[in-house]
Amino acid sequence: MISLSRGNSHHQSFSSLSNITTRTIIQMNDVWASYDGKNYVLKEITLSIIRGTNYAIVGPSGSGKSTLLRLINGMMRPSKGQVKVDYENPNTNNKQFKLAMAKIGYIPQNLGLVRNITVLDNVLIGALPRVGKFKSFFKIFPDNETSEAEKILKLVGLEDKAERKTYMLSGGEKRRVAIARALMQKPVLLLADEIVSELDHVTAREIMDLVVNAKRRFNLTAIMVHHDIKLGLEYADRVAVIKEGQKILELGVEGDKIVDFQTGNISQQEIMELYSES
C-alpha cells in the first residue's frame, strides 16, 4: 500500500480514496467549431474554468458565445481540439456523459419554458432525470420532489406564483422560473445564455444577484453569456471576451483594477474602449 501521508499515519492511503476531482471543471484546448464543416464559428479557443467560480463569456452577437455553451453541454462536438467537462468529453452518445448531463443546468436564450403549464410544473421538469419521462408525463411526482420545487420557488421569490400559468408572467419572472427549473436538476454546473438580455437595468441586476446567491448556496460553477462587459466584470470572477470566434481577452477585477489574465495583442487603451462601449 502506498500511503499519501508524509510522516502522518492518520492521512488517507491511495486505496481508501473514492475518486479524484479536478480543480478545473472545464478545460478547452485549441478548440475549433463549425456547423457546416467549412466555416469556423470558434477558432483556437483555449480556456480553463475553476470549479466553484462565476465565469462570464462576453462578445457581440454572432461571435460564437452560444456555441461555447453548446460544446460544454454536449449539444455540439468540436471540429478540432479537446473539450473536457470534469474529466469527460461532452458527447451525448457517451453513456457516462449522458449521466453527467443531468448535473448540467442549461438555460437557453429562449428559456425553454412550457408556456401553458404552471410555474410549479415547469420547475418540476428539472426533476425529470430522477423521476423518469412516464411519471413526469402524467405529473406523478413524489412528495419530496414537489416539496423541493416549492422550496426553490421560494428561493427565487415566486412562491406566490406556483399555480400561475407561465405565459402570464413578466420577463423577469420567467427568467426566475428558468433558474428554478435548472436548480431543480441539482446541478454542479449552471450554464445561462443571455439570461438578462432585453431586461431593464434593475431587473437584470436582480436576476444576476439571484444567480450569484444560488451559486453560493448550491456550490455551483456558473458560466454565463453576456453582451455587457461591465455586467460581466461586476458579477464574474473571470470574463472571457470573444470576438469573431476567438478569445481575445480574459479579464477580472482585483480591488480597483481590471486585471488582464491573457497577455496578447490588445492594448490597455483598446481594453478600456471595450469597457466604455458596454
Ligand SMILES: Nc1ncnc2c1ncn2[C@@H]1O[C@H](COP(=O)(O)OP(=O)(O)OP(=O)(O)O)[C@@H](O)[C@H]1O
Second form
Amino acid sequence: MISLSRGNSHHQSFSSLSNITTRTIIQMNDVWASYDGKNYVLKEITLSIIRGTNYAIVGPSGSGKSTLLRLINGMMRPSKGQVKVDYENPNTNNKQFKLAMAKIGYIPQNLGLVRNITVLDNVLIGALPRVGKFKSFFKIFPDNETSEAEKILKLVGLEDKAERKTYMLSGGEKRRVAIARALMQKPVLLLADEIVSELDHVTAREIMDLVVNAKRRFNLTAIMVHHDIKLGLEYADRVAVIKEGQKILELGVEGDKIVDFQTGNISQQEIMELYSES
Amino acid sequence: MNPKSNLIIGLVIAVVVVMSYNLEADPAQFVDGIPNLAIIAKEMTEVEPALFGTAFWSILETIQMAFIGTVVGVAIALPLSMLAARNLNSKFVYAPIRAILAATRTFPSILWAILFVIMVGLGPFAGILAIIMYTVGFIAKLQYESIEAVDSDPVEAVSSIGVSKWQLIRHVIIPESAPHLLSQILYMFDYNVRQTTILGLVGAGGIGFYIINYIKFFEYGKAAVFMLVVLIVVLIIDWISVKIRDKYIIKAQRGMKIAV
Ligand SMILES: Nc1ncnc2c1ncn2[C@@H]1O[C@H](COP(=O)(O)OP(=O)(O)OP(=O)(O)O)[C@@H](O)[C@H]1O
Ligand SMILES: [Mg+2]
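Given the form predicted on its own above, I would also like to look at the protein as it appears in the form predicted in complex with this ligand.
Below: every chain and molecule of the assembly, starting with the one above.
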C-alpha cells in the first residue's frame, strides 16, 4: 500500500509504521529537515492526514511551511524520520517513484509556470508523465488529453485565454493556470503553497472556492499552506500551526468549538490570540 | 578619486609606455604617416562605378555564406549547448563538451578559414566551414549560459510532476531560453557577415577576395567600390536586425519582467 517512502536508510523500515492504515494518506514520524545539514528548519514533525481531508498548514514567514510541502511531494528528503505517502501503489523503484510524483499535484509558492508558452501548453505539461516521450517532444498530445485540458481550463474559468501567452495573465489568472496544470495530473493529492496570498479578498475567495470545488469533484486530499490562520480555519478540516520549524498545534472544529488535537488543552483565549497575530 | 586609484592609473600608463617601447610603437610615426592616408583617401574618391555589378554579386555570395554558416552553426550548437549546461548534465558530460567549445573559440575565424582552405581548397565552401566552427563555439556558449540562467521555479515545479529530462528540456528549458536565442542568432548573423567579408583575404570566398587583391595592387579606387558596398550592406543588416529585435525580443522580455 505504500508507494512513496522517504528518509535515510535507518528510518526506512515499513514495519515500524504499523499504525498506517488505508485511511491515512500521509504519515510523518519525527521528521527533521535541513538544507545545509546543520540547521534544522523542521523539527520533530509528526502528523498523519486522513484521505479526503482538506488540510491546512499555517505559520509565520520562515517557519518551514514550504519545506514541509517539499518533503511531501518528494523534492526534498528528510534528514531524520520518515515521510510516507500512500495511495495503493506498492513499488518504490525509481520509475514507480516518478509515477507516484505524477499523482501529486503541486502548486509552488511562485507557481512555477513556464512564461513564454500558452496557457494551454502549460496545462498540458500536467499530462506529460502519461504521454509518449517521443510524441510529446513534438508537442503531439492525444486528442483525449487536449480535450481534457480544455475541460479543465473551462472549470478554472480560462477557456477563452487558452491560446494566450502565460506572461500576459494577471496574478489571479496565473493561479488558475497553476491549478489547472495540477488538476491535469489527475492527482490524488493536491498541494498548494500560499496560493491566495497577495491577492485581493474577492479574488482570493474565488480561487479558494475553485480549489475546494475541484477537491470535492475529483475526490482529492488537499494540503494548502496559508499565511493567514483565519483562511485555514475557514476552509480546512484540520489546521497545523507551524512555528520555528515545529508543529505547535493541530486545530480542528468539534461541535461548535475549535479544539487542538495535538495537546488537547488550548483555551479559546489562546485561539483568539492566534487570530489577532496573523 | 582617491590616491590609490590615481596610483593604479599611473601604473597602467607606465606599463603601456614600457610595452610600446618594446614593440617600437612610435606615435611620431603615426603623425608622419597621415599624408600617406590622404593619398589613399584621394585615390579612393576616384571610384569606378562599372565595378558595382561585380561588387553586388560578391557581397551576395558573402551574405549567402554567412547565412548558411549561421543556420548550420546554430543547428549544431543547440544540442551541444544542452549537453554543456551544468544544470542539466553531470560533470562528465559538460566538462569535455565545454573544453571542445572553448577550443573552437580560441582561433579567430580567419585561422579556421586557412585550415579549411587547406582541407577543401579555395572558395566559399572553406569560408562556410570556418563560419560554422566559429558560430558553434559562440552560440553554444551563449546558449548554455542562458540555459543555466533559466528561472529555477518552473524547472522545480515541472520536475516535481515526474517528467523525463528531455520533456523538461523541451517544455521548460527551450521555451524559457528562446527569447535570448533569437537575439543571439541575429547578433551572430550580423557578426558573421562582417567576418565573411574578410575571409576572402585567405581565399575562402566572398567580397574580401576582391578587396585584398585591389589593395595589393594599389588600386584603391576599385577597392573603395567594394568597401562602400560592404558598408552599405552591413548598415542595412544592422537596421533590419534592430527592427526584428524591437518587434519580437523586446516584447517578450518585457513580458518576462512581469512578476507572478
Ligand atoms: N532552498 C533553500 N536553501 C536554504 N535554506 C532555505 C531554502 N529554502 C528555505 N530555506 C530556509 O528554510 C527556512 C524555512 O523556509 P520555508 O520556505 O519553508 O518557510 P515558509 O514558512 O514557507 O516561509 P514563507 O511564509 O515566507 O514562504 C527559512 O529559514 C529559509 O531561510
Ligand atoms: Mg513558503
